[in-house]
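There is one chain below, alone, in structure tokens, taken in the form predicted alone.
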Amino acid sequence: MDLYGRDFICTQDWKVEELMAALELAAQMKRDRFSDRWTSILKYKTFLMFFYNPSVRTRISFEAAATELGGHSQFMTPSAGRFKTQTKAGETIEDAAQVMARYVAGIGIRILEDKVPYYGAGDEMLLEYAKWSNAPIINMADDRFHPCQALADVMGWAEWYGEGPGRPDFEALRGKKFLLSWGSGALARSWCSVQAALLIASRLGMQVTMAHPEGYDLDPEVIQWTKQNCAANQTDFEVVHDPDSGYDGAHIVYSRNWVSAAAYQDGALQKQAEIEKAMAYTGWTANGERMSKTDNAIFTHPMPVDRGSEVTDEVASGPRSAVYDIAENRLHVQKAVMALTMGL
């Protein structure tokens, strides 16, 4: 399957067959991590990592991925260049993208909620880079989507319902119940990871339930895509507004905090107001009692985990927690995406 030169900004942009090609390659790479088959795919090639927001897993996993493919990763922040913004003159995306693409084999960009003036501005930036860059743009998390996290998530779930690490069974996920639940917490998180999880779960044939308090609706377009994905797979999508009922019969539980739909005012994320609003809701923590209502569900989370708020230690560190396996899978799915889009 020829994916060379393709951008990876949202999983919804790729066909299911294309996503499966990346996932199957990632599983092979995990099973035989340092095989000579992979170590020269990006030989002498550079992957530019453009970070507006800091990261632990994203930076380390992408740097390791480039190294293990025989390439080089280059770290850059906006302060390292003279870029045009709403408040100062500088280089346009059109100019920057076309020049960067002449130096590197691919460009990864990470821009999240507190670095944009309104919801969707980060994703718009990535699309603008994709418009002008001849090198593929990989979304390392923007304010709408986190596609690499979505692939790592679903690979981890399929490993748990398959034959273990590196041996996922994606067909085993069909018909399984995926619960995405808003979680208590004071981190004012963006929508990117949870929306990416909704899209990948619904795309691969899972029953989807979303639970959140009133006022914490997600992007209407993403919800519409989720409904369409479920309809195409003849599965159900439901939304509940209590913290308990969604756990009944669930196979995968994902509990995470996210900001309200009113998070942006006057050109900025109202972080403190969002934290105060979220802290007013109690009782939205994944715990052992709620997990006991599931069908022996696994617990999933993209990390960092807000322990004690989103989920108790009993669950996050319990025998059915997939969080570390999924964190590891960031490396493998990113290697696969980079190999497929930049490797010729």
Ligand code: CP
The other form holds:
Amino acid sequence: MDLYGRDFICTQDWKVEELMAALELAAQMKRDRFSDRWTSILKYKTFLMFFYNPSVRTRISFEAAATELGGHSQFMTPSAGRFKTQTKAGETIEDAAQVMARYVAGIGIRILEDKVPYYGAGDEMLLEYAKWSNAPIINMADDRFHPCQALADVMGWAEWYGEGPGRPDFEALRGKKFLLSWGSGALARSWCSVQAALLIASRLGMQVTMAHPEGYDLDPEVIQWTKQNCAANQTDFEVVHDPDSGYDGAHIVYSRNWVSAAAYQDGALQKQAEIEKAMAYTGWTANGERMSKTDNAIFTHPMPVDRGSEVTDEVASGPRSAVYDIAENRLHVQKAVMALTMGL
Ligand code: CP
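Output block for the form predicted in complex with phosphoric acid mono(formamide)ester (CP), input the form predicted alone:
Full complex below, order starting with the chain above.
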């Protein structure tokens, strides 16, 4: 299997065996973190990180990944350039991408929902970069997908249902019940992480339940892919509109806030209106009582966690919380993706 030069924008673009190759390599890299096998893979190579939005985990883990592979990461924001936008003349993506690709081994881009005029425009931008760049484009979270988060999530779940850190059992996830629940709160969050989780969970053979208030539907195309993934694995996909029933028998609980399907008006994300709308739905919180109805489920979240709204402290810091393991896995899966697409 040759993944050299491949973009990583959405997990659906990669075959299951390609995703598994990255996940298995990530587990090896986690078990033997500073082995000579990895520390020169990106020697003398640079990974460009182009951030339109802030980040803690993504920036630090990609920088650390480049360092641990023997390479270098370079940080850039849009203010460093003179890029063309809908309202401003400037450098086109065609020109920027072709030039950047002559300097670096790979380009990571983050652009979230508040930086684009309509849903999907951020993902379209990454696809445009991918069209013109000879170096692979790595999605560091756009307004549709967060594929590196998805790999880290599923690696963490497979470690918890396997033999612990660095020893994931992906087969053990088959048939497990994955609950993705909308979470209360005033953050008006992106769809990227939850959509990425739906796709990877269904792709790896899990039963999927989605719980959200009316009006908080996600991207119909992503839901269609999720249904297709479930059908291919002969698993079920269901949607419920109450904050309790999805917990029954769940093995993995993911509670996170996201914006409604009507978040964009007049060419912009209406963040304040979304926050006010979400205030009508208090009580969509993963708590101990709800977790007690599960099959001893683990709690998963991409972080940053909105404690007290999406999840109680008791659950987020409890004995079945996988959140820090998953955050750590961002480093390992990104090292694997970078090694496979830029180094080997
Ligand atoms: N999960 C995640 O992408 O975190 P950051 O926004 O801090 O990078």
